[in-house]
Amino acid sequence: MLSYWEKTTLRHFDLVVVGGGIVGHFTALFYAQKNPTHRVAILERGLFPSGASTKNAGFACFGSIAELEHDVASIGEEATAALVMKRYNGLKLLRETLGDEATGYSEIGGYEMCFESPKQERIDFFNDLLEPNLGTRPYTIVSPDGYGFSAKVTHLIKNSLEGTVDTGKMMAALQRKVAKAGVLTFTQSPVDRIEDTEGGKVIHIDTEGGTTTFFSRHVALCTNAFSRKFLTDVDLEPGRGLVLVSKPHPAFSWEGSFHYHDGYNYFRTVDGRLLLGGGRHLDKDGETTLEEGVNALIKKALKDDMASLIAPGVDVEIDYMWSGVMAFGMNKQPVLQRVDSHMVAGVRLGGMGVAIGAGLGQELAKLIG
């Protein structure tokens, strides 16, 4: 049973953000900073963000050449360059808002594994495409010597502007910033449905005690892979990603963030451990799901890669694993739209939430007004 105060005051907001991940937190933050007297709330269905915001691998990246080739094929050169800048500027905004120390950001470079000699004209093409906006030519061919990789890895293509973050530190810093701005966060509060009302929206939330309703002038949908429940016409499919983390080993003292198989697979070191994730391309149908879990086929493939490709001859022991759920469409462009006069949406991050989350949140806050 609700008290009089809960009924009359505590359920009423100027903005309710549905989804407590990176985009949701930045949307709430930028809106609250612009409207300091407004009441703002975040509703998150899980104890922690339910998608990939706290389950990602901590890559601060905007695209390997193999990934950008797919972008050019699907959306063209001009749109690809604009998308890269959206990611790059999103990373800058993330760093400027939270600070590198608070997020554990380190610009250690992003490396694409090559299994045959890369063509210099590919490198030149993307450097020429991005240099006018970035002011530098980010891609160079470097040697894989010193990492202990298999001889199958013949070269690396380095992106000098990429790096890594500590995902836990990043989200903790963002949560502190949002709380300081006066935003209220409600976890374990799954939204069942959203209805129109005079002057705003009624948000129905499933709780242990039954259904609770909030009232808000504005709603921002930041539910990424879980958005089809509210946006039935959006081009969006969930995509689960598996991550394995090894026990500490002296072999994992090098730095860098690495990609291979067109960006579907990725790895880095963290605290003397090897972190390896991806493999979704091996079973796309099986990984098109909102459910957390471990795909045995992909787990085996990642473990095989550890033994035969990344750390041959090293006794790698898996310590633990997890999965996160991302959202994808026909291309990598995020969806930013006004749904109606009282609701906006920012979803379908294409596996690039760390890069574009802050910028998308800022755009959503502006769209709300």
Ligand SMILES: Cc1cc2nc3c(=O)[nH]c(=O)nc-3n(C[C@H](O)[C@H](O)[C@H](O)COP(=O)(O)OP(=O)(O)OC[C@H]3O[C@@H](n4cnc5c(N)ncnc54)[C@H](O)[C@@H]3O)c2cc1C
Second form
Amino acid sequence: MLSYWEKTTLRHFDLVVVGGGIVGHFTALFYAQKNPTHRVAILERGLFPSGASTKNAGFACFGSIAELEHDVASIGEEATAALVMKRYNGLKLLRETLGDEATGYSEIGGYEMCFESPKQERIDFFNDLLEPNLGTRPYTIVSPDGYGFSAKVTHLIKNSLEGTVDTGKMMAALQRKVAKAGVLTFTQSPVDRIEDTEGGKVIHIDTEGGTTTFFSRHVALCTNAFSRKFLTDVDLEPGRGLVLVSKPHPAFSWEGSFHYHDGYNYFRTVDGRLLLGGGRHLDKDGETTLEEGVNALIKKALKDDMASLIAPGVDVEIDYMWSGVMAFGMNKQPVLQRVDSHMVAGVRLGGMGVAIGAGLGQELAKLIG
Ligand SMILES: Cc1cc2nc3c(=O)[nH]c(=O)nc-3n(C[C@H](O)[C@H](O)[C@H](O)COP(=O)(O)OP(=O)(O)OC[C@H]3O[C@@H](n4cnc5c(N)ncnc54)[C@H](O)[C@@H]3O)c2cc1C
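Having seen the form predicted on its own, the form predicted in complex with this ligand:
Time for the whole complex; same chain goes first.
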């Protein structure tokens, strides 16, 4: 049963953002900063954001050469350069808005593992493609010596402009910033359906006590992988990702964000532990799911890589693991869409949401008006 105050004040908004991940938070933040007198709320179904934003590995990356080669093959050189700039500018916006200290951002470099000598022409091609926009040539070939990797790793391609964030710190900083801008956040508030009403939308939320309705002039859908419920014809598939974290070990004192198998697998150190994730390519059908869970085949493959590729000879003990769900489509561009006169959507962030989430939130806030 709602109180008078809940009924009159706490259910009426100018903007309701559905989904409290990176995009939802940035959308609410930029809209509230532009419209300081408007009432803004975020509705998140989980206690924490329950998709990808607090589950990711914290790579602040914009593209390895192996990934960009696929992009050039599918969308061409010009569009690939534009995609990289979108990610790079998104990272800049994230850093400017929240600050490096608050997010734990560190520009420690991104490294692609090579299992044979990389061709210098490939490196030159992508440096030539990106230099006019970035003002620097980010890629160089460096030695894998000193990391303790298997001898199978012959070279590394370093991207000097990539780094890592502390995902937990980044989301906490966003929550603080959003609260400071006057946005109200409601967690454990799964939105069941959104209906038209005069001058806006009625949002139906399933709560323990039954269904509660909110009213808003605008709705921003920031539900990423979970968006089919609201946008039936959007080109979007869920893709689950698994992350393993080892117990601390002195072998894990190096820095850097590493990846291999065309970016499908990625690893870094955190607090003297090894964090390794990915392997979705090993069972794409099995991982096309909205359910959290551990795929035994992928877990085994990641553990084998820890023992034989990343830290051979080190007694690595897994401390814990988790999964999260991303969203993918036919191409790597996120979906930014006006759904109708009172609703917009910003979804399908793929595997680089840390880089593009802030920028997409900013664009969504502009689209709302
Ligand atoms: C394991 C893993 C590792 C990753 N590693 C990296 C990385 O290192 N670097 C990188 O850049 N990206 C990485 N990503 C991708 C990145 O995390 C995502 O692209 C990004 O977090 C997407 O942000 P979002 O706000 O669009 O979506 P989400 O964070 O998924 O937010 C959507 C939110 O909507 C909520 N929601 C859904 N339905 C409803 C509803 N009906 N009512 C209310 N709320 C609802 C969900 O609970 C969720 O919190 C990784 C992802 C995973 C899963």
